[in-house]
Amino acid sequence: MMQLFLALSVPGLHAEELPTAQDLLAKVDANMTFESRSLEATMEVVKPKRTKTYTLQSYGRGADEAASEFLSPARDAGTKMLKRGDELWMYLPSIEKVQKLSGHMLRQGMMGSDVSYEDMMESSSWLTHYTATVTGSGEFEDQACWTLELKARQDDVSYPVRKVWVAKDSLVPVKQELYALSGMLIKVWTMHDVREIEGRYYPMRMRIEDKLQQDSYTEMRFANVSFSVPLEDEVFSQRWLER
């Protein structure tokens, strides 16, 4: 799956001080990388005429390796996805075939959700791909936040402009508005129920709204989150996909 945003407190920052974007995003970026991660997820995909719920197991290692297996519903059980660097593969048990996703396929919603495969492939480092400005302070769900505007350095990113709300206490980016170059709002991505787990702050619920589709959103809930689980190299191999 796409990488989740983790955070620790920033020593030396006071509520009345305005941090630099470089310092703030460096701290956020640094905490997006973990040695290992394991979690269970429930993904509810809500469309105007239907709602579909999936469960899956997900693993991650570092910034560029992730593996997920869908457990339900029955027709999708055994579907697997593997991300390594800038490559993404998917195993479809119905045809017993591994398929590499590229080009226009990456823009499709993962299992019909509002999270695209392209979202999953996105680089974890905002500082690498965006110039950023701290625009001030704001609130999201009664949380005091720093507000930032990010503009892409190049035109090969999914969202040329991001407006981000970073919680001051946990430094989790609890809200993002994702825009096209034209200024059109494409998606709103929010994080909720942030908890401290093994020394990190982590959202236990995320909601992704596709603003280009009416009444369309995906909500993900996480359980049994761990950052200390040992993971074998085989979990991130193509052999695992077909196992």
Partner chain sequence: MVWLLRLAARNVFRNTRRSLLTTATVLLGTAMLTVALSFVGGLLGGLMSGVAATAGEVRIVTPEYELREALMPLDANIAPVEPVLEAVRARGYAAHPFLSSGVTATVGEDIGEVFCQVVGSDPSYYAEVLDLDERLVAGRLIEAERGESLLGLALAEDLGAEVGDELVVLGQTQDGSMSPVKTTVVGVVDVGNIISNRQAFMSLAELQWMIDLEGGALQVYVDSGADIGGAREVAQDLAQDPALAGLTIQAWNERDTFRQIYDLSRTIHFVLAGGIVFITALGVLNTMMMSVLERTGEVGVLRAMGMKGPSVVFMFVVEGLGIGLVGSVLGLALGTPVALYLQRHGIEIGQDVANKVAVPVNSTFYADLTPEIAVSAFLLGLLIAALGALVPALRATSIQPVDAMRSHR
The other form holds:
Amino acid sequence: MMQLFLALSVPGLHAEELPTAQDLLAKVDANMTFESRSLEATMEVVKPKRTKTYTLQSYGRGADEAASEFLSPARDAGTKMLKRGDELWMYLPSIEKVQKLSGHMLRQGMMGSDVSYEDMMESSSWLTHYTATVTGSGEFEDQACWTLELKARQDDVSYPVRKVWVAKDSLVPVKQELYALSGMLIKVWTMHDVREIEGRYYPMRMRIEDKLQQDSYTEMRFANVSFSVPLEDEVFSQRWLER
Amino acid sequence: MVWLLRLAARNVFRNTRRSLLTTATVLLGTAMLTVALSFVGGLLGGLMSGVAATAGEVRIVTPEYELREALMPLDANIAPVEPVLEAVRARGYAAHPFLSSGVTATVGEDIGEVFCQVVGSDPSYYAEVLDLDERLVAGRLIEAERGESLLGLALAEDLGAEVGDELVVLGQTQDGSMSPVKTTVVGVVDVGNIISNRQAFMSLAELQWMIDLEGGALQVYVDSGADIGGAREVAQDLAQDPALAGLTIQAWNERDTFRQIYDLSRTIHFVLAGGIVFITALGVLNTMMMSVLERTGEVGVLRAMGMKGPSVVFMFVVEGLGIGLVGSVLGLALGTPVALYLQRHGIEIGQDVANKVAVPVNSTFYADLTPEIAVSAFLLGLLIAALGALVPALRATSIQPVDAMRSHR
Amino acid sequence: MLLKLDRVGKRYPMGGGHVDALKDVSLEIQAGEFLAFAGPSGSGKTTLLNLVGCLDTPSSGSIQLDGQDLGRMSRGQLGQLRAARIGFVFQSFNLIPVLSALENVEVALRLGGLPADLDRCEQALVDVGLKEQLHKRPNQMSGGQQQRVAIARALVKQPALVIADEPTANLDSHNGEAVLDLMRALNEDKGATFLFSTHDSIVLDRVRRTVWLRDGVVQKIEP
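May I ask for the structure of the form predicted in complex with its partner chain now, the form predicted alone having been displayed?
Below: every chain and molecule of the assembly, starting with the one above.
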């Protein structure tokens, strides 16, 4: 009797049991964090007027450290970025100087793309900045997903509201809708071609669409993804930047 | 008729003291006009040269650029720009491709936080429109195709930069990616207004590289070489060219901010001149009225003998003009050295005030005494005399012959 | 008959009402007369002189000059008539100070619509005994001389009549007598009609007829 009462009165208890947000996000984190990671990326920045394509080599360690070097096109080759914790530096080869990025500069698109430096900076778990609720199930590109709604704890976050679709099997956040406080849709971030690499699931392609502009999106395609390459400390240092 | 003129002329010298007083009034008025008109003229002239420098006499942009101008949209550009330049030049005007963008600038080791505008254009723009070759404070103009820059005086001070220093600016490409540019400062210029003096000037190629805009420009500035007041006609002429179809062609005085300031200046001009004329004419009116009232008997007898109203008016107005002529000439002689002094030394209004004005102005206002102004002041001096004499003259016509009888009784 | 006045009256508005400067004056004046309107101040003599001199129009009654009814004329027509046919001599001379004697006389011709004949002007001044003063300005002449210039000016256009308002008032008795004698001589030689408004005995002793006025009405006519 007591069990029936409980079953009927507690919200969210359907036939299928929903995971808790806490639980789910922890698993997502676990999948996306790695001791070390290296990959090659091709970034295509598509705008109504023209499209620019960049290639870069990227390294990552843990959640806090990431280093990238642009390989092409020629005018951008040699440009490097280093993230440590919540600090971001850029090395500009043509003037041989290191520039620290902070404040409003972080909200700009990297290389003019729809991925902002801040977007890339994101490391710490969403749970730190948002309160999350699992809202149910959904589908994305024929994948069954859990849907979550995240609301920012503070107002100074770039995207106060996020709707996330997490693929049930790969635990990759295959789609995110990023909203402003007003409810306006700012960006849509999707991940495709999820593959299993060295025991983890990683998307081979990401697309970020700027919903505030027409026909504006950035697509990143990855190759040579590896999670076990040993990386020296030096890679994540200032010296590496200036070399 | 001639005899009336002769009579009026003789009346000028009749009451020396009063004539001198009237002359002095006209003199003062003319002198004030000379100085005031020169000053306002210089103001407008300075304004307009500042305008020509920053806004272009006539400019050609894409409609999208005009729409989003406040955001300084680097992607709303004209590319290729060469056909536009050719079309404008074919009509006999000078055309300059123009690029500008906001950057942060540094001299020395650290990447600084001095925010400024960088301008890129062809050498003829710098030499002919901005007259930079005459405005060099140090160094020389840009000669190389890349790698050199000029700094406006105020910017050089802010940066602590000198000729020979390395200038590093961090701008953006039209796609939004960071775009650093390194150049050597080859010269420092005093462009003549506060906005331009906060800019850095580079070659067209340099800016095109920085913005990643090959063969393009953000604006095309058109210079007709004639009076900037005729800009509207130039714009209309260009609007008919099929090569410029789809582009927005604007005369500087069709652009809101400038038009308001320009109209305001002209209004001040007219109000000032009108005010001086009016007040001075009142002075003349005063002294001439006394003359008229004193000559009641004389006018009465002339009327009795058959002089008609218009002739009476004529007589007094000519007398006034005669006095005014002397006053005008002397007033011009007095006002000219004052105006010339102001032309040389100007009046300092202070940088704070200059910075608050929406258009580029210097902190010192200079007068500009042109022959046109001198002639205008002189003619206005005569006008003062004529106006001042008119009312008393009309009053004289109301003197009836009968009054000649009653006077002195 | 030169002038015929028939029950002429002149009324001026004053304060809330009006004042009658002249009431019901009837008079006939012949050409060639040497006549004075006399009486105390306010008697209307100046007003009467103004009316016959075409300087003003009557409020009632009629004035005929050479058969023309002055009351029917417009201001402009009156002015033209006056300019052509009437000469003026005032007590305050009213010469134009910046003009010479000759030029002052010349003005009368020009304004009267007559050709500016300098010989004629010179002759007019000679006739009043100012041959040596042709080019002198009024401030270089005595009062008597100035008044003579005024007389020359009045006569140069050979007017139908000369009206003189207190011509001796600003002159000493010696000059006053001389001027009056001159006018009398001109009247006799040239037949110019002179009408005076005066209370000076110098004038009254020399006129041939006197019309005495009091309070706007003709009291008596002598002889």
